[in-house]
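There is one chain below, alone, in structure tokens, taken in the form predicted alone.
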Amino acid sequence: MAALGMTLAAAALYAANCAVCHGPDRLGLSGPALLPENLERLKRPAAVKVIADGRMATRMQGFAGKLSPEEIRAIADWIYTSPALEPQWRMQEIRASRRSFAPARPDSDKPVFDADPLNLFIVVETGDHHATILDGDRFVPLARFPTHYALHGGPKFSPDGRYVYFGSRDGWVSKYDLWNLRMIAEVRAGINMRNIAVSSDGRWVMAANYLPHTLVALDARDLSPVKVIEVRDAKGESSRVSAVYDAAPRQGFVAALKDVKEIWEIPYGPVFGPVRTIETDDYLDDFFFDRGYHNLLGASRGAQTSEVVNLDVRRRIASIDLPGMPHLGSGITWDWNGRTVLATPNLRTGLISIIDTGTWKVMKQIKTLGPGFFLRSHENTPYAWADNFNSPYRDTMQLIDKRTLEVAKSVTPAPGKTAAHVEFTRDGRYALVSVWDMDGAIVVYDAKTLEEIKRLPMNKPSGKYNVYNKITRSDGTSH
């Protein structure tokens, strides 16, 4: 009876403090699912510490000031307890979840507005879970609509830029028609999803799931499910999927796995597969691809060494010692003195690492005000814009001169409020910065003079994404 009472008390603590982010059934919402199979690599003492102190570079807050040590340990014990019923999300559940939306008016075969359809921005407002379609020439909103809770991984576009696809942490994939400014369809591809990718031929959307351990292929036309791929290695070890990417030159998807030391490459065309596996030395859950998608640089949380894997010969070809936690998913490239360099921010250390992608050697470590999350640039600007997201200087953006590899300038859009995630207009003339606050804004700068051009109030705009820069795979933005 005493054990039952402790269990009920732990469940009540979880419901009061954790369910809003991780779901009442622990299947995940804005936060990940908290089930034993999802926590295999997080030891229980580490879980206690995360609950007490929070987790850097995530929305996880610390509860040490609110809950007693005994209550925190009780929650940790609870999340390592298996639920009464094993959660399932199979083809049957995916197919049953799909919804199509009838148009309020007949769809047009050309945009219903006079703005440049390739210079639109999709602004994700996480404060109230909406997205705004922004005209990138006049900087005026064209539409605003609700999204699913906690969009994650950035929206993805069809090859022609007409459609945008969203993925949410709770597994929903949505398709929106930018020409007609309306939602087309949506489907729940998983219980806890990391991100989505759209194939370069426009046929497929692939969803990467933490729970269940699957990759789910959807027909890009109407989001009907086509294939569920269980993610297991040759020994039967199951794995969460950290992310999936479209490797356009290779005509395939590449998946990062969280719990097995493998990379998966899944060719696409009229049919999928077979899956090609590449063994790695470590768990690689953050990737950067070179321009030709021949090589990827991979890192894992907490590792000091990153691996360079050649996807053609399917093995590691180099290792790079990088301090802290490089955020390779926000890495960008540019041409410097006849060579291509990669620059990556760091989530733990105030450094921007500059790497020669020909030799895979670190050329320089540029000191910044503090650890950052995003790095962005454009082919037509001499600067790379870096935030200081995880530091006391989070309100300041630093501009790195891509010619001298030195910090040259800085801007502070809103003193005391976090500034992050820069995106450029298609011509690179203007830079848009997010003020991450419930009473936030998109601040438009002249990318050359740094003069503020316009300020648009937004509800915690976490990111904004330019159609042209994304579909042309600009060196200055993430892919």
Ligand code: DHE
The other form holds:
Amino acid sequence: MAALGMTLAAAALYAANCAVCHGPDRLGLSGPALLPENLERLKRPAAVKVIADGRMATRMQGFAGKLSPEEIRAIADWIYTSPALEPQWRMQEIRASRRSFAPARPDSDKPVFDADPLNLFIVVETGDHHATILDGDRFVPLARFPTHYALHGGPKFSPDGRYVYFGSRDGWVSKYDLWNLRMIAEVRAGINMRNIAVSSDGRWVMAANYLPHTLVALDARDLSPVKVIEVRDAKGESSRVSAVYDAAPRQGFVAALKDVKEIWEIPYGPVFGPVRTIETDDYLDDFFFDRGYHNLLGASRGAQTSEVVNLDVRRRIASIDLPGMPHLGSGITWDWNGRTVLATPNLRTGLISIIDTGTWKVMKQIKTLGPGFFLRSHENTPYAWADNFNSPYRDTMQLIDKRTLEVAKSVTPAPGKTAAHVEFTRDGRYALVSVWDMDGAIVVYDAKTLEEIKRLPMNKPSGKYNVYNKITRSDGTSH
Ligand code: DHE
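What I would like now is the form predicted in complex with the named molecule, since the data block earlier showed the form predicted alone; can you produce it?
Whole complex next, starting from this chain.
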């Protein structure tokens, strides 16, 4: 009875203080969703602190002056408790959430600025949930606008590079016109989303959800929902979707599933669907695709291996011993002595693994200062840039010589502050590095001399994406 009373009290406190921004059902309104799935990345003591003190650079105010420590703890407990009725997000909710934005003046069919539209960078600033459009010739911002809460995964582009699509962890998909520098439309495809992919023919946007267990296909023109695909294996077991990828040469999407031992392929051209499944020996996550998209490499959750699955013969063809938890999604390729090699950072070990994609054997483990998250290069530069994100040396980026497979140089853009995620200009001449701090920056380096060219203040710039490198699927960048 006492517990029931506490729950009712917490629910009342939530309704009186939080519901106006986070929604009476905790699905989010102007503030983010507050359901256990959406809070997985926030530890409970940190949530208590946010409720008490607020969150800098956002509209979240602190409640310490208004509520007692017990009341604040009760609200924190409440938001980590699943609602009695599982929240629904079906076609009707998705459709009702969609908004189109009318232009202030008629849209131009040419860029409204004189910068090279293919050398723009989209910078995602997760500190205050904004995006900046950066002229990649002059390194000057052209526009800055608010995004939905917690964008995750790289933004994706239409094949001509005119439109960019964003996905947020709270399920929102947005479409932005880079030529007219304005938002076109947005829709909420799920409650807790992982990422989005855009089909290589530009017709479809696919959203991968943890909550509910769905893949949602949207019409890329206006983001109207076309199909909600419930994700279940042959036995009817439902699954979260870890991520969805566009496999352009296959004219299909490929999805990684969290809770069932299957890989899904969803053809989109010329006809959409039906889903084709490949059974796997283990749960596979975090995919790397070879250049032709014939093979994928997925990290095996149960073992310390990564599995190579051939998508044509639809089965595993090799296993690779990779114990350091490879971050295969950040894997990049280059040509080395007549072979194509794949390099991947490892999230738990300070090693960059170099794998021969012909034999699927590990050729070398390059020792770095610590475990890293991202790896980037460009066809016109001899170095692959690696961070040391999960280590005491997180302020230093190391450059691996792609010819000798040795660490050759390093840069420390802001001592004491995390340096991570590099992207190159379309010609590979300049490298842009993020300083991951609320008081952060994008630091532009000459990729050859490593001379600092410019420093632009940014609010925790988590990633930046060059239009040309992305739409041409440069070997040096994730796809
Ligand atoms: Fe990511 C991309 C998965 C945590 C920042 N991340 C991706 C992709 C996957 C993935 C599958 C590729 C999809 C795409 O680009 O469309 N990320 C995961 C996880 O499973 C993990 C470890 C835990 C989680 O709960 O999601 C995780 N990721 C993070 C972070 O903590 C990071 C550092 C900060 C954040 O914003 O959440 C982060 N992930 C990123 C970024 C990309 C990304 C910036 C795009 C990289 C790119 O260059 O394309």
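Positions refer to the first chain, counted from 1. Here, rigid core means the biggest group of C-alpha atoms that superpose within 1.5 Å across both forms. Keep in mind that what you see is a predicted model, and the values were worked out from it rather than measured.
- A displacement of less than 2 angstroms separates the C-alpha positions of Arg429 between the two forms, with the rigid core held in common.
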